[in-house]
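Take a look at this single chain in structure tokens; it is the form predicted alone.
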Amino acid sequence: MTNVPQRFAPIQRLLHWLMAICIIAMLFIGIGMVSTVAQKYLPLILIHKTLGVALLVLVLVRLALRLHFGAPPLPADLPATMKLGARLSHLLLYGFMIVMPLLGLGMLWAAAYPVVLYSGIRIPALLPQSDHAHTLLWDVHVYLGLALFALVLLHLAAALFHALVRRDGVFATISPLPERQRMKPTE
């Protein structure tokens, strides 16, 4: 690709941030949810579910826009060891975003519980009940759930690494402010 993006297009940078805020609700929600026998504990499945459904269409919106867009590259005199971590990593996002909301519909498919989103919107179970594959995919739903929480820090550490260690403009390829004149040593 000749036409290299230095920045990530607007709605691709729109939908990083209005899934990161979601995907930390979600784990917090999460938390929440099996911490709790409260009568909290129903409208938080149902924000978590419909959350969830939510999460999953919008990766898929956000790879088709990776396909289209690209993305910037990363700096050139980044580590290989680095580069081959953000690769890496970046695949392990996309991958529990789309992998943790079907382990989510298929628990609750393997349990006979209806899944039913805000507004009425139900998903048609396409799982057979079974208490053993219920149980299964809660464990792999929750293991998973803490994984994406420790690679949610991991990013995190890294966005933060390359903005104010690093200082290389990782940053502010994704950044939700626009894009400030930097200003050019002197020699």
Contents of the next structure:
Amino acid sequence: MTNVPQRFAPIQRLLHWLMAICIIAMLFIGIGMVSTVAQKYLPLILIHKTLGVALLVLVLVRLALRLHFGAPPLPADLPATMKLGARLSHLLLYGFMIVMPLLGLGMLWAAAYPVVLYSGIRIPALLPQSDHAHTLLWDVHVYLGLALFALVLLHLAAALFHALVRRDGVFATISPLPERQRMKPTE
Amino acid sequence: MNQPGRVERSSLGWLVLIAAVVGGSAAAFAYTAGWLTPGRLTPDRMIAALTPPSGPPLGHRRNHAKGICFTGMFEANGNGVELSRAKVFVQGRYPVLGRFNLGTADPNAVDATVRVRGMGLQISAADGEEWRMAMINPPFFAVSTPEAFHGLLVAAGKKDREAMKTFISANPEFAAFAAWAKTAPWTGSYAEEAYNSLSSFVFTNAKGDEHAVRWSLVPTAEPVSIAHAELEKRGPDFLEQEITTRVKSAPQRWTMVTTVAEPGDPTADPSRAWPQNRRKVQVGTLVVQRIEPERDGPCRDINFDPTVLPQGVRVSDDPFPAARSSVYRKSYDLRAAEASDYPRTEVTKP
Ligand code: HEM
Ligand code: HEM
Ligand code: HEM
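What would the structure be for the form predicted together with its partner chain, given that what you showed me was the form predicted alone?
Following is the full complex, with the preceding chain placed first.
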């Protein structure tokens, strides 16, 4: 590679933060809607389905951008295990972002529910009703949802650790703010 | 200035901050999940209140557990178009799938012991758009709010007779329902019952005009009232046997009648009937052509969630449809997961 980027491209940074907000919202809406019988249940599940499908589209765009632009290198002095941890956790985050919406859709299809999004957009079913498939997809959506929340917390802690404690410029690579001199990554 | 990549002593404060951010987020999540507020009425608590002391009806619906499937047609006469742009109101024939059922959590209940009879119904438009509903035969609901319904289930499940008295004094609307249950005539057939939406919904027509409505499926068969003692002498499944033979000999019909609210009518409270003189529009006829047992029938896998609505129909300020949607979803999740406890085809052990 001749031209290694110093930061994620602006469009990548924009997508990272947009999706971060939306995914955190999805987690809270998901866990909140399944524990209420109040009238807000209906708007919550409508948002959950609509935003979830939108995120599936966004993650595909994001992956394409990632392949096109690549990512800035991690600091040279970062221990190898931490580098590996960072890579693995990012890979996992991408995996969750793809799999969670697919599980959500599959779960509804396998229960013979029509999938109707905001403003009446209907998504045709790609799976027939199946008790077995529904149960499997439901369980996995629930447990991976909880696992994703745990991973997001870990990712958040790591990001803050880089930004506040190590101050090694990793946060600046994805920071939504314009670059500042002292946050520049170390070569 | 800090050396990049080195953890300074002064960073202890930051570490505490990070821990606080992570801990605070986890606490917010737990709060949203209701883990910190055991008093919140959740679908799980509603299901627990529905569960009989003998345990849950594994593989079956958590309420209205006993039922039988039907299929047929909805014949729209076109009158509904004035009220709602729902496609199934355009004159024509639309396939339906439904379920006659009893308001009990016991799938093996003796038919004569169950006061409330219900119908689950799904009408499909030509393009596949679905409308699902679940209706019952009383003319109004037992209570005003989902919370009161939970209270009723809990009180009715208690051995102590004071519990019901306390419940009724706190929920006086229940008296009208109790009177209905005591005095309303019984019939010997699912085909002789009227099934009422009770909850109000909002119809929107092509011009964008909105009307709060309720609807009923009124039988064309003449209801014949039968002494309850007489019904008790019939077999435990007489309703299912009767509807099966009845439909085999001739399709059974119901007229779908929409009642339009006037300003000020109590749309948010299904325990309060609207005045008799409200405008009524006959929008079509339900024709039930075929009966099939639930075990392998097409209604088994459907959740007749009353919030599965077509364009042109939406929920009103009535709190029940949302509560029911949330609880029915959970009931479906459970019964689908327990499907092996209710195997699809009767397997005879050697
Ligand atoms: C749901 C929430 C989030 C998801 C799914 C997510 C996902 C990701 C992914 C997949 C990457 C790797 C980018 C790549 O190498 O292509 C990344 C990088 C990063 N994220 Fe997040 N993120 C989330 C929230 C956050 C939050 C809340 C913060 C900070 C407070 C944050 C800070 C960072 C940082 C600093 C990087 C750069 C790491 C590097 O340079 O390799 N993220 N994020
Ligand atoms: C980024 C994507 C998504 C995330 C992070 C997410 C997260 C969650 C979470 C945390 C729950 C609560 C699980 C529980 O504790 O019971 C949930 C439930 C649910 N989600 Fe999602 N979800 C996503 C996408 C979707 C999509 C695209 C759909 C459908 C189109 C969907 C449909 C549902 C449904 C129906 C439930 C309720 C499940 C049940 O209990 O029956 N989700 N989701
Ligand atoms: C908050 C109040 C209510 C609760 C908690 C409740 C609970 C339930 C549950 C758990 C089921 C089984 C769902 C399934 O597994 O598919 C069910 C079915 C049913 N409910 Fe309700 N219900 C409530 C109010 C009502 C009202 C107001 C009506 C009628 C206007 C009604 C009519 C029915 C009918 C007809 C069925 C059977 C549908 C079928 O054939 O699948 N319920 N109810």
